[in-house]
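Here we start with a single chain on its own, the form predicted in complex with this ligand, put down as structure tokens.
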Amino acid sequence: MEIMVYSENEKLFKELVTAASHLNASRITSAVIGSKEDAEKAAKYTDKVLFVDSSELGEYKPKEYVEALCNIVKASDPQVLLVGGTHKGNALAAMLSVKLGEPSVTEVSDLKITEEGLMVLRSAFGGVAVAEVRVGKKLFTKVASPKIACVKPGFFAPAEESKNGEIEKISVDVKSSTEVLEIKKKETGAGLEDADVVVVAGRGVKKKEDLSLIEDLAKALGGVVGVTRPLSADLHWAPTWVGMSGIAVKPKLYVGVGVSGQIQHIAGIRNSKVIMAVNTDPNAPIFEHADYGIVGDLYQVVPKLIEMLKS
């Protein structure tokens, strides 16, 4: 059985190679859209490399890249295509799935081949559950139409160099229909991803001016401020939010102030070491996830906390 692996992220590419060897692939092929050097690097990990020179495609554009990936897949006959589950990888896999008429599944943390075909474990309900999913009906029913699985980073150890795979260049004749006019860096919100302390304001905070109270608490704790989605997406008090559809945080200390703790928010804070919450409602869901909880009005509790921290 041939398994093809594709990721634009080098570490994740190596993790995919390990995932493919766990599936007992008889041949592992890399799909590379990049430079000749990228193809040569990939050859050290897989039996074969099918490579499209990205300089022929120009700036990254999903339509052109998916065309290139499709050509690579058709030049081989993999039964399974493992794609690195980055934003780009997930998007390409979805488009490829439509092009090939074959199923694709994201958020995969483990895989196995059974009589039934490709079975995967994937996160469900924002990460609070794990679902076992069969990808497509029978495996091996069609050739050159692989089942596609987007594997999450960090679930397989990166493979070591062990091969000297053959490199084959694949040509693409892609007529670009889009032009990139400008690339803007996404606002990520004050280093939330890497902060040791994150204090998040929720809708319990009544006015934008009151965010200064949350900022003072964050300052006293040496941390940064984040908000829940309604404060960003609806009220536009901040450029981005914390949670499943926003930024996932993993601080040593997370403090949720006036945050109810809905599942989509919890999905983005579950890797925090210590979770603390301030909420007037003793039944707020966030208390189910909190290590420390204060039931009280934030307008009374937060100034007291700041005073205590300062003294």
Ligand SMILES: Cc1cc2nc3c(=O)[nH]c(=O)nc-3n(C[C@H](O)[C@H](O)[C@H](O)COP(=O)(O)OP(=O)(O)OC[C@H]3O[C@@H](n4cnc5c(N)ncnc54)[C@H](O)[C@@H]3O)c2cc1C
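The form predicted alone is what I need now, so please give it after the form predicted in complex with this ligand.
All you get below is the one chain by itself.
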């Protein structure tokens, strides 16, 4: 079975290679829309690279990029296409799904091949549940186009260099119909994906101003601050959140402060080396996953922790 991987994000691309390996792919092909140097990097991780020179397309435009990706897919015969679940990746996957007439699924955190075909785990109902979904019909040895799955960042370890894949350039003739006037970078959580220490504020934090207490703890630990979904999506205290439907983290140390530990949040922190939790409820679900737990009021516990760390 051939699996093709595509992402404009280099780290996520490596995670997709690992995901493809977990599916026992007999052949992993990478789709690259970029420079020759990008293709050469990808060749160190996959058996073959099919690439379109992005200089021929100009600035990123979804319509032109999906045409290029469609040409790459048609030049091979993958049964599955794994796409990095970024904003660009999700958009391209949806458009490609329509062009190829094959299903696509987003928000994927895990996947496997069974007798029923490609099965994935994904967040559902706005991130408050996890669903197992079959993507399309059963897989066949030869198919006209692949099943498409958009894999969220942070759920697979990045692959190591182990290949010397063949590189093939794909020619495209795409006429641009849009003009990019300005590109603005979206505000995101500060380095959550790559941080060694992540301190997350949950609903136990009563006011937005009290996040300064969590920031002081993160500073004392040399880490960064994140929040749970209710504080971001409902209260708008931060642009994004830590969890299955937000940002998946895998730090050396995770500290949940006032975090109850619902399943969708645990799914986003499951790869943490050490999990510590502070909560007033001794029956909070997060304690079932924590290596260390403190049952107590965060407004009393956190200042003492900061004081100890500073001394």
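Numbering follows the first chain given and starts at 1. Between two forms, the rigid core is the largest collection of C-alphas that superpose within 1.5 Å. Just so it is clear, the model here is predicted, and its values are computed rather than measured.
The rigid-core alignment places the CA of residue 156 less than 2 Å apart between the two forms. After superposition on the rigid core, the Cα of residue 288 moves by 2 Å or more between the two forms. Once both forms are overlaid on the rigid core, the distance between the two CA positions of residue 24 between the two forms is under 2 angstroms.
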